[in-house]
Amino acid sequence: MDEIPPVLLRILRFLLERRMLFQLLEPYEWWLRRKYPNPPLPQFSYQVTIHTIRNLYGRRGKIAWASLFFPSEFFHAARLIPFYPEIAIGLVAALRFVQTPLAAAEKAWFSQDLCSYHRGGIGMSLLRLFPRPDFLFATSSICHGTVGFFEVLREIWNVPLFLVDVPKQWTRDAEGYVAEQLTAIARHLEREWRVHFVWDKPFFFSNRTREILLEVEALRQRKDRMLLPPTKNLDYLPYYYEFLGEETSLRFAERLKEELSKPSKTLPHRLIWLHLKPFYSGELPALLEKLGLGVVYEEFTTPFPEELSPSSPLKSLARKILWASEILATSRGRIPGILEALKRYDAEGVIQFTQWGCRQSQGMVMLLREKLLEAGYPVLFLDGDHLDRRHSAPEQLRTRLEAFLEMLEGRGSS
C-alpha cells in the first residue's frame, strides 16, 4: 500500500478516536471463543490480537508504552496497559501501511539515516494513529537512539517519561542501581497517579511461561522438528515481550510447545537468526525456506534465564533488564552467547539482518564476523531495512543467500 491521501487519514483517524466502536468488538470475541474453544496457533494470535486492539482504542484502562526491553511484568503488576511502539510498528508494516507513517516523520525533518521503528513510531504518533499515551517508559538499553525517541514521543503527546539508565555490564553496584530507579519510578506511580503493584501473578504467569519456552528451546534443538516458514518466530515478538506476564502468553508458549511436539518438515540447514527481519514482506522466508535454510533459534527470543521473584520484584526486574543489555549490546555478553547457541542447536552457520540506521546492529558486525569465522562458522549479514522496503533490494537478497548456501553445502562436502 502507497501513502494515502489526506482525506483518508481523517476518516482514520475520526474511527480511531471513536472509543465506542471499539467496544463492539466484545460480541464479536465472544463469537470467537465459542466457534472456536481451543483455537490453533494462528487462530489464537488472531484472537488475541483483537482483544489488544480493543483494549487500546476502548481505552480500557491506563496506556503504558514501553521501548522494547522495558519489562511487561511491571506494567501488568500495575495493571496497566502495555503498549510498545517497536513491535507494533512492525505489524503496521506487515499490513503495508508503514510508508505513510515513514513520510510524515521525514516532513517533520526526522532523517531517513534514524532507525525506521523510531521514524515509524513518531510518524504514527505524529499522525496520531497509535492509542494515545498515559505514560511513557524506556531503558537506555541495547539501542542508544531509544531514550531521544521516547523523549520525542513525550514531547508529541505531552505525557510523563520515565527513564531508566541501563549500565552496558552486570555487575552488583549495577543492579542495584537499576532497581533503585525502578522502585523511585513504582513510588511515583503509587503516590501521583494511585497505581497499585500485585506482583505475584504477573510473576506466576511470567515464571511459567519461560518454563515452557525453555522446554520449546529443547525441542527446537531436535533434527526432527523445525518452525517453518523460517523466521517465522519473530512475528510472535509480542508473547516475548508485550503480554508476558500474563496469561496470554503462557496459552501462547503452550500451542507453540504443541506446535513442535511431533516431528515436523524439516530444512537441510540449520540456521540461527541474529537481530530482526523485514516485516513488510514474506519475500524473505519464502526465499529462505526455498533454498533449504532453515533457521532454529532467534536471538531476541531467548528466554530471560532467572525465574522472576516476587519477594523482590524490583531487583529481579532490574537483573532483568540488565541481562538483556549484556547478551544483545555489547561483545562481552553477545559473542559467546551465539558461540554457545551454534553448539547448543548444533547449527552450522549464522544469518543477521542488518538493520539500516541501527548502531546497534551494525556496530559489532566485523568482530562478529571475525569470532565467529574463527570458531569455524560461516556467517552472512544482510543489509536493508526491517520496515522501509524503499531500502530493499531482492535480487540481490537472492544473490547473497544462494552464495551463503554454496559456500555452507561447500563445508559439508569438504
Second form
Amino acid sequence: MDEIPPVLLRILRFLLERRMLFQLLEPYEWWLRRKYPNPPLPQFSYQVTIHTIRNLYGRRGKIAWASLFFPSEFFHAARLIPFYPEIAIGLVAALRFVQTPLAAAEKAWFSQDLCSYHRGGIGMSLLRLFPRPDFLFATSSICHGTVGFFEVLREIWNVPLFLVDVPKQWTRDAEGYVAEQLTAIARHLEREWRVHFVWDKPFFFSNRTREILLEVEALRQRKDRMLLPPTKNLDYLPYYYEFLGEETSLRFAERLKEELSKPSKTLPHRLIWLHLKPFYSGELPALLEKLGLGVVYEEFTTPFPEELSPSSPLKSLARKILWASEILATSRGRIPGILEALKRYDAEGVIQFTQWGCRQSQGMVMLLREKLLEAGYPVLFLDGDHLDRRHSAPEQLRTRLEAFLEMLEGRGSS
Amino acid sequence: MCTLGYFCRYVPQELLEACGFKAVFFKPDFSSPQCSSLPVPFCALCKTFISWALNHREFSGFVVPLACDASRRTYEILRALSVPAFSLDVPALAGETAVERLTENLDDLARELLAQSGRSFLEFTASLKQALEETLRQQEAFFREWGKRRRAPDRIPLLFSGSHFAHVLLPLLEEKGFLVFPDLPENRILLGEEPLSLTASPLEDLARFTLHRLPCPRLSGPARRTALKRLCGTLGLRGVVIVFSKFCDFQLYEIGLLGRSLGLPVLCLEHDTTPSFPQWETRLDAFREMILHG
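Can you swap the form predicted alone for the form predicted together with the partner chain?
Every component of the complex follows; first up is the chain already shown.
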C-alpha cells in the first residue's frame, strides 16, 4: 500500500478537493450515532475521525495548522478548526501510506535525516493531500526543527505563519514574553480576520478533561489494571492535543476512565515510555505484550498540572507552553519528572524509542542514561524511526527487548 | 587574561571582550575529534565543540547560544560534565520584540560574566561601545574588500553557504575558477543598506546589530531568502554551493527552500565530517560546466 501510482494520487487529490462530497458524511455520522448511542472507545474514535474529516475536508470553518505544543484551546476559543500535521502524519503512517509523502519530500530536497513527522507533513503538503490551511501556528517550544518545518509549510501554502518564540528557561519574565506574543497574535486575528475569542467553554472542557485524566493517571498507578496493548495510549494523542478544549476530549477521557474502572489483564513488568513510537505497524506493541512488558505511563500524554484560567487566558496558555518545553525539552525538567513518575507508578524501568531525526531527544540520551542508571533504573534506548519503515529492523528490536527483559528479570530475582 | 571559547556567530565577541575575557572562536576542520558518547544523528559541530571544550579545561568557560536543539543539549552536556558553560538564549524571531528580548538576554550574560571577571558594569559599557565602533570600522573595510573582489571577470561568481566546516573547501573552490562570496552576516551591507548607527545603549545596539545582519539559516524565513536573492542579483552571482553537515536541521530545511526560491543552479555537498575531496572535485567540475554551458 506504501507506493501509490501517480494516477491514483491525482484521483485522490481530486476527491479531497470536493468539499460537497464530505458534506455527505453528515447522514452517515447521524446513522452511526443512532446505531451506537453509547459507543465503546474504538467506535467512539472512529466516529470522531469521520467527523474530523468532514470538518477539515468539508471546510466547515477556517483551518489552523499548529505545531504539537501550540495549545488547542486557543483555536477552539477562536472557533478555528485545529489541524496538527505532526499527529495527522502518524495516522497516515498507520494507514500504511506514509512512504509516498516521504518520497515526495525527499524529491523536493528535504533530506532523509530530517524528522519524519516534519518530512511527512511537507510531503503531504506538496502532494496537496492534507486540507489546505488558512493559518499556520507554531512554537519553538520543544524542538527547533518545528520552526524550519513551519517555514517550509508557509512557503508551500503561502498563508500567514504565527510563530511563538519560547525562551529556554521558565521564568516569570519568560511567561510575560510568551503571553505578549500570544496577545499580539490574538489581536492580529481579531483585527485582520475578524476572529472573536470566547474562552469560557474551551477552558471548561479542557479543565474538566484534565481532572478526569488525572483520575485516569491514578487508576493506572494501580497494580490490577493496565492499558493494553502496551503504548495504546499513544494512539489517542489527538485527544490530548487537537481536541483538548472541546467536548470530544472530555468524552474520550470519560471512556478511558470507564475502561480502567475495573480490574483488567495486566502484564508482569511495569514500564515508562518516553517519546513516541512507530506508528506504521502494530509489531512493537504486540511484541511488548508477548514479552510481558507493560507500559503504565507515557510522557507525551501527561496532562498540564494547572487549571486554565478564563480570567487570564493567554497567561495560562503561556504557562502551558513553557511547561511543555520545561518537562520535555530540558534535562533539568525532564529527568526529575521521569524519576518521579517511576516512583509514582511503581515502574521498573524506562524505554525510549528514539526518533532518528529528533535532535533534541537524541541529544538528551547521554544525560538520561546516566541519571537513570545512577538512580538504579534500567533504561533501553531503541533506535529507529516512528514513521519511516526504511529505518526499522524488527529482528534487532526483538533481540534488544529480549535482552532488556532478561535484565529486568535478573534484577527481580537477585 | 581569562579565556572564553565559543562556536557560534550569535555569541557576540564584542560582549565577551568587553567583559574582560579573551574570546576564542572554535573553527573545526574535518580532522577535529568528536565526542563519541553522543548518538550518530546529532550535530557534528556540537560533537566536535564538546570534545574541544573537554580538551581545553584551562579556559575559564564556554559560551553556548541556545539557538537550536543541538546547542541546547551541548550546553546541558557541558554543565553535566562540570565544564563551566554560559548560555545565551537567542530569540527565534526577528523584529523589535526580538531586539528587546535579546538585549535582556545579553544583559543577563554580561552580568554573569562580569561576576567572574570582576570588571564593573560601567567599565563594561564603555568598553562595549568602543568594541562596537571598531566593528563598524571593520564592516567598512569588509565592504571595500568585497568591492575589489567583485572585479575579477575571468572567474565565476557564486554564493557559498555552509556551516563551520565549509571554510575548508574555500581553496578548492578558488582552484576550480570560482569567485566565492561566502554567506556571511556582514553581507547585509553589500545590499546597499545604511550601517546601523550607535546610540546611548550599547547593549541594545549589539542586539540590533546581531539581529540586523543577514539572517542565518536558523531564521530561514522569507527575510533570509529575499536577502539572499537580492544579494545574488546585486553581485551578479551565477550559482550557489551549499556545504552542510548531515544532521544540521537548519541547513537541511534551507536546502529545500533555497532550491525552490533562488532560481539559480544549486550544488549541495553533504558531509558527515569525513571529507570527500575527490568526489567534491568531480561534482564542482560538473557544476562549473553546467553554469558555463547550460
